[in-house]
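Next up: just one chain, as structure tokens, the form predicted on its own.
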Amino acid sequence: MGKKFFIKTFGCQMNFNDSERIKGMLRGMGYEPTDNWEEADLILLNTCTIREKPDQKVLSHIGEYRKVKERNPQALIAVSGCLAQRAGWELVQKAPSIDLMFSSFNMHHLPELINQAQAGYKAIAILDAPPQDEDRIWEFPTERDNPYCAYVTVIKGCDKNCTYCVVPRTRGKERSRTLGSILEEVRRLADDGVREIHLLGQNVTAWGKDLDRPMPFSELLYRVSEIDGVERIRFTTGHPTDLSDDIVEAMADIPQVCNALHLPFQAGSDRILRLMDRGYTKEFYLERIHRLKEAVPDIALSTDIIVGFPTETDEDFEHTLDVVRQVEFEQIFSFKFSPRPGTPALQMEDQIPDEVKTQRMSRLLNLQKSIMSKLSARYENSLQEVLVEEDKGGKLIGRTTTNKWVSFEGDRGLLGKIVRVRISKASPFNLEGELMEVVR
């Protein structure tokens, strides 16, 4: 009893949501948590390992935690997470003070593998594949930092086969929840005043493919939204060879699904696509954008971006900047090729130099800079509902159904509601206005 942990979190929303839960794994353990990493029993750092600068991050912290030892020697360092799954004992000898180590797939071995590692073993347990018991994760409680928003992992692993990415060694092949496991955690968040759904998977959109009675992922947007207490739904990451038509008409059917959606299509020219092995062309991008503007007229897309992937030319980095001028994105998200250990991109001839990457990146940025303040007039003097989240010293912070960040004076027993606000000024990241109404 008495004992304290700290937990870093990196990379995606997948890896928060699994730090949420880990959180409530450690509560019930009687753990209780702490900002102070110094005074920490137990320091986990949940990793990602989709880029190089995460991996040399995560053995930087290492370093730095390490000192804990000194003042605790019985404190305990563990790593889980993609990084985990992917280096292994190899990441233990280049970081000897991790006590004990897990990936997602078991992440409910947690309580025994501490158990081990306090009685003074090395507690490794990464496993090549889920094991059969990985269910079991779904009855831990979940932790959350956000009262009125939840994630709810909804499908586990990717199928996919792109040349540059580590997910499906790390994550494992897709592995759907059940429709009933899901609808129960909405339901329980519901009741605990939680307004807004957000269903998260490595490919959210290939959801109940490989149920036993195969079900598409539109059936689950809808029977989400008949649950009591729901105001909004929101899905991340799907693929856009996964996103058919019945999921666009969901959305434009459906009105607590947001009229946002984050849809990566990682480069432009059909060429680096191919190399890419994502399975579809510039042309059909296009097509599913043009499909779900029409569907949902004010809809707010964002993507991803790989700048600088091998044997990119001039002319193939053209195409992605036309793709982007042409869908207009309310954000994007770049990063340049890092070439990820056990990937085929790894092994490709004519890898891009950095400042060649350095320098299309800077054009990219500069584009993507004018488009985000074209956009961002739209919403001056316009009406914008709000869920309101936060509460920073009178100023009330909350989203619209686009994704943006609202501030507005108003009193914090709006906290949870849903209001319209009057936007006075936007920028490409903030909007600010004045409370009208509260809506709901």
Second form
Amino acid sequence: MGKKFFIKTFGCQMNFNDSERIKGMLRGMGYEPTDNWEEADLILLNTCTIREKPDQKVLSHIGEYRKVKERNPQALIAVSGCLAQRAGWELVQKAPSIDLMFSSFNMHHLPELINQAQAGYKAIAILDAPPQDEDRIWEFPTERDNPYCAYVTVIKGCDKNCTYCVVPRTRGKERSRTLGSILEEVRRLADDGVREIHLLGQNVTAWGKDLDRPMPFSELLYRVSEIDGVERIRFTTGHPTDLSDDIVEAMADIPQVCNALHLPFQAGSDRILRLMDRGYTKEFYLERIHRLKEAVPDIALSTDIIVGFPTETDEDFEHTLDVVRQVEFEQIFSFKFSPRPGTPALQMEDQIPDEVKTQRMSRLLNLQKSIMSKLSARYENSLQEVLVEEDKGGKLIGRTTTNKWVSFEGDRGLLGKIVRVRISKASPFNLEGELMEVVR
Ligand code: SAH
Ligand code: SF4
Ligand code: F3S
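Got the form predicted on its own; could you also share the form predicted in complex with S-adenosyl-L-homocysteine (SAH)?
Below is the whole assembly, all chains and molecules, this chain first.
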């Protein structure tokens, strides 16, 4: 009987892409995936530590998964990702059933770590910084669920040091992947039938600055768009200060780049933005958005917002609401400020009580609700190009270039094609329509 693995992933798209890579590695080692952790020989939790909640979730999952050893004493429990990097041995003390541990720095060492753990050692490999040979990770294939859309990580780490954020500690300094390595993976994916490439990085727009021959991110967009078979390009997450005019122009100029951008602003008050060390003002952010909307008129914007950063007053918060009102995002992801170990914001005075965070959050969500109904009404009767991704019980579903899900009747032979759909019903989270024609 072959061995089986079960992976549970928390956190951001980069972590999902890391899990896809780990799945590819495990396949190469002869493991088969299973959806049932109780029958797994290796259970891996790829963790996130961005806020307190994900930390707690990981611990409660380990508590449950360790029961796997009652029936199969040889089974291994592994923890990877950002919580592993941040907490290291402290986590093993809290959860002694962990057999092996690594982070995004040393995923490529997984085969050796599994061997050590199978030999009965605790294989806890948490490094202070990424090792010299970390680029070996790109030699491993990824295993994806979606045959038509693929993530490609192009830069790791973050140099920004926002005062609330653990990412620079858990993912290290910015390291751009070389152009050659990225294009090679994109070519392979396109040959494999992938139509949409989603470039990833904690601060993706900073790509290229640290390469031996520095290159702007806009150049990467052009080079990826030249690859045969790539119909769509997305990228996440851009940082407002790195979203230079050449990137905006490339977005307008390259037909494959989708009309959507996730651009976190976090807070509207200049005083709070300074305390967060975000490196821009409300006016600067709004100017970038203005420039984007001018260049790409039908662009769909989304953002991240932190509510209740230390010292945030009602007046500060009004500026956050004001940005939301002015920009009209299609989607917002809002989070209550969560103090993180090792970050400057943890020590700041005037932490905001939870009730106040809850109140502000609900005002924000109410405002967003009204904006979303207004924006979704604009889709009614419009024609949209949709990349057909899935056949869900007779209905085809796919996304518009603005990243909205659309469902419509059609033949499953259309999977992987771009089709034109007339929207008949629009609600804030999804659209329904009728198939008009196959575009390509
Ligand atoms: N690199 C991206 C964000 C990565 S983290 C960027 O700079 O925009 C994803 C989101 O989590 C952030 O945008 C922020 O809104 C939220 N976040 C990060 N740290 C947080 C904290 N300590 N408390 C609450 N939300 C946080
Ligand atoms: Fe965190 Fe700021 Fe870097 Fe984003 S830019 S990952 S919020 S430090
Ligand atoms: Fe979480 Fe790490 Fe991503 S902390 S959000 S998994 S970079």
